[in-house]
Structures are given as C-alpha cells and as structure tokens.
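In structure tokens, one chain follows: the form predicted on its own.
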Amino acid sequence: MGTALRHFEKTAFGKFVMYVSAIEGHRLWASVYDSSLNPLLALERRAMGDVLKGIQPSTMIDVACGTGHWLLHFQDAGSDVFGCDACKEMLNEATKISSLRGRIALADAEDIPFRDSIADLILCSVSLGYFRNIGGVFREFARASKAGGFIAVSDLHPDALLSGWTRSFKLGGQRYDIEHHRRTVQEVNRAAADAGLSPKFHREACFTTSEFSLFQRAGKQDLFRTVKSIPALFICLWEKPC
C-alpha cells in the first residue's frame, strides 16, 4: 500500500491539505474509520451486497479487510472467513470483534498469507487504487481462488476521479488526501484476463436517496445533488475457471 509519506499543500481557498501514503492514512484513520459519516462506504456496502447476495462461500478471504466489516458479513452468513491487510492499526479494530481474532493478517495484498486454491469467494473492496501492482495483486486472487470460485472488486470509479473526487478523509479538523493509482476500468479487466479470470458481472453505483441522509447530516445536501449524477464507485466479478 505504499511507504510512510507526509506533506502539506495550500488549496485555492486558503486550506491545507496534507497528503499522505495509503497506510499512514488508514493508520490514522482507523480509530474513527466505522463511526465517521462516509456514504461512500454507505453506497459500496448497499451496492456490493446487492451483488454478493446470491453468493454463499464456504471460505471468503478478504483482501485488505481494514476493520472488517465484509469478513464479520459473511460470518455471520455461516463462511469459514480470513482477512489480510498491510495496515496494522485497522487490523487492531478488526479484532476488537472476537470471532475475527486468528482469522486476520498483516500482509500485502501482492504476498497474501493463504494457500492455493482454499477460497470460494475473494473480496477486496474500495482498495484497488492503493496497490502499485495490480497484476500481482489479480495473480495473488487467482492462486488463492478455488476452480469456479469468485473474485469481487470494487473502487472509485474513474469518472470520478476525474470530476475532482479525492480519496480523503477529515480528522480532527485536518483534512487528508491519501496516495493512490489512477487507473481506468480496462486496465483493471486487463489485469483480471491475464491472471487467468473470466469477466461475470460489471456495474457502475451512484448515490442514491439511500446515501442522502449521511449528506444531510454533514449539512452537504446541495453537494448530494451535484454527485448523484457521477459513477462513484464501480463493481466487478470474475470466476476462476475450471
């Protein structure tokens, strides 16, 4: 996810913005990572979950779990689950729930700690962006994925970051920008088709009334009405072949 970096920038309207590496942001966001108003976690949860739903894996791993949110989902669904992530401090929330405890790694997403063929569904969800890698990354998902098994993507859709969406987050007043890779929806796929995946499923999520409420309460609702229109996030599926 990248090394340690810090460094300020002053925005057109007087602000300073501090831009930092993905694992020193999500260190420093971790502690308020459930608890802040994010409809863009609201909207990939709401979204991805209308994907998953037909989906019941006897083993789910979790690439770049964070506080693992997906991995206590599909728990509680009845799945033997594991989780990875290169950011020790949102591990640290994840264990706070009990039943994830042994069940989660501190790794990076182009080393996964799990062995061939042992996953029946692979989820990295929102993380995409943060890897350098990404061939390595599609590679790891095939190794560890079961014949016939699923992989499932999702991240801020391209669109967006063109229309001038950041991947950041506030804290203590401060705001945050956080290091990643911009890559087009095609590349992704590229990199899905030469680890060997088929291409099942493709969907682009906007916000919906369903996100409105977390706006209201930020007192962004006028933002609401200029983002519904933007893809934010997009969602794919591929399948190990047999």
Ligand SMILES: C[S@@+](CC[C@H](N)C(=O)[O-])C[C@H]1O[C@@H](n2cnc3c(N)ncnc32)[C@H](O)[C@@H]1O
Given for the second form:
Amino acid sequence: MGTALRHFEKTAFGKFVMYVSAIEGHRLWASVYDSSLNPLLALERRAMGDVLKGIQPSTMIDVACGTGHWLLHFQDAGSDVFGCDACKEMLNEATKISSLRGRIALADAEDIPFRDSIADLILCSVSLGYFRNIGGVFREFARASKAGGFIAVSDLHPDALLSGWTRSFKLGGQRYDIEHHRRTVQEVNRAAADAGLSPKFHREACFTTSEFSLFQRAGKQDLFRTVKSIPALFICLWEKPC
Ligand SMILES: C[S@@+](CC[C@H](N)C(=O)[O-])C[C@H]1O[C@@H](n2cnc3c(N)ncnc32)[C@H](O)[C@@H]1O
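Okay, that one was the form predicted on its own. Can I see the form predicted in complex with the named molecule too?
The next block holds the full complex; its first chain is the one shown before.
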C-alpha cells in the first residue's frame, strides 16, 4: 500500500529534508505520534470536538484512524466503533488500547472494509491530503453511511500550506516531509457533492491561546504570533440525504 518514496533534498536554508511517502512517513512517525508536541493535532481535537459535541452515533467509522484517538473518544461515549488505516504501524499503536482490538483493519481509504449503510458517523481527521483520489474516498464514505448519517472531515487548511506550513515531523533530529496532495476546500466540497452528500457545516479553525503552551514548550512562541491569524484547519460536515 503506497510507495516507499524516500529521498533527501537540500532546502533554501541549507538544511537537508527527507521526503517520504504517506505510508512510509507514518510508519516512521507511529511510535512517537501521540507523544510529539503537535499544536495542529491539539487544535484538531479541540475544534472537531466542538463540531461533534451534539452528535451521538450508535455506529461510528474512523477512516485513516491512525493511533485511534477518535475511536476511543466515541467508544467511551457509548458508540460501536470501527476504524481503518493504510499504515500497519499506526494501527499497531491503536491496538495497544485493548478495547479497540478486533475493531480496526488495514485498508486504503478508497476501499474501506465496511458494509453499505452501516455508520451514523464517518470521521476522517487530518488525513484527506494524503489520499490520491478523493472522489473514490467520498464515494466510499457515502456508501458506508446510513441515510441521515453524518460525514465529518478535518484537514490542514490550504492557506496554511500556502503560508509555508508543512506536513512534516522530526525524528532523531531529522526532519521528514510527507508526500501529500494540495487541494482547495472547493475541490473537497465538489468531491462530496459528486458522491451525493449534502453540506451541513463548514468551519475554519485558527490557533488560539489554547495551543500557545505547545508552541511555547517547543520554543516557537514567535511562530505562534505569525501563524495565529492564518486558518490552520478546515472542518466540514455533510449529511447523506434520506
Ligand atoms: C496525520 S495522520 C491522522 C491520524 C488520525 N486520523 C488522527 O487524527 O490522529 C494521517 C493518517 O492517514 C493514514 N493514511 C495515509 N494515506 C492513507 C490511505 N491512502 N488510506 C488510509 N489511510 C491512509 C496514515 O497512515 C495516518 O494514520
């Protein structure tokens, strides 16, 4: 699943960056993913949490579930949860949570291993930019969703990418940049509309003082001042019409 693309390049600032495919990147990132200082994930948990506050699905699917944050959240709230991800090492981290064992599968977002019309909520957080064909992914979301079910997606905002934000992480002093696809929010909405989904809600989320301490702990207070006015994430909610 995915290529193991890996090559070094020298940046304009004379530093070497390793470029990796989405699956190779997450394979390397997996063991430290949850313990890394990551303001973007902190913002996602806060902003997506606000959007989903009123939604209590009986069955929830997390596509590209990673280490299982949202699965655990909804399981604790009483939902029957299922997840999939294309990276075995990310799923290995999720299976350290015993209640998630047997509920997650290794699968590509374009071909999810769930029955038709099964979920009241399908969630896909900070992952859409890694998928090659979002048309196929949204068709899978629509297929697996019940009529009247919700599909919630968050991802890095195109404006954040334009202003220099990267999809990267550091490991052992080396920066890794993860291969991804740049898309506008309009392109995302078009893929959802083509799959027959109706838009319900759209939000852009910026860093606030809630995330400041994470920037501070990483010694990046100045970066916080620069990025706080730029939308860092978009969150969209659609409904599968009845
Ligand atoms: C930034 S992580 C987000 C994980 C999780 N949703 C979260 O909020 O922490 C992106 C995830 O997308 C997964 N991924 C990348 N390409 C994928 C694909 N084509 N199909 C399924 N999962 C994929 C990666 O393995 C990784 O777990």
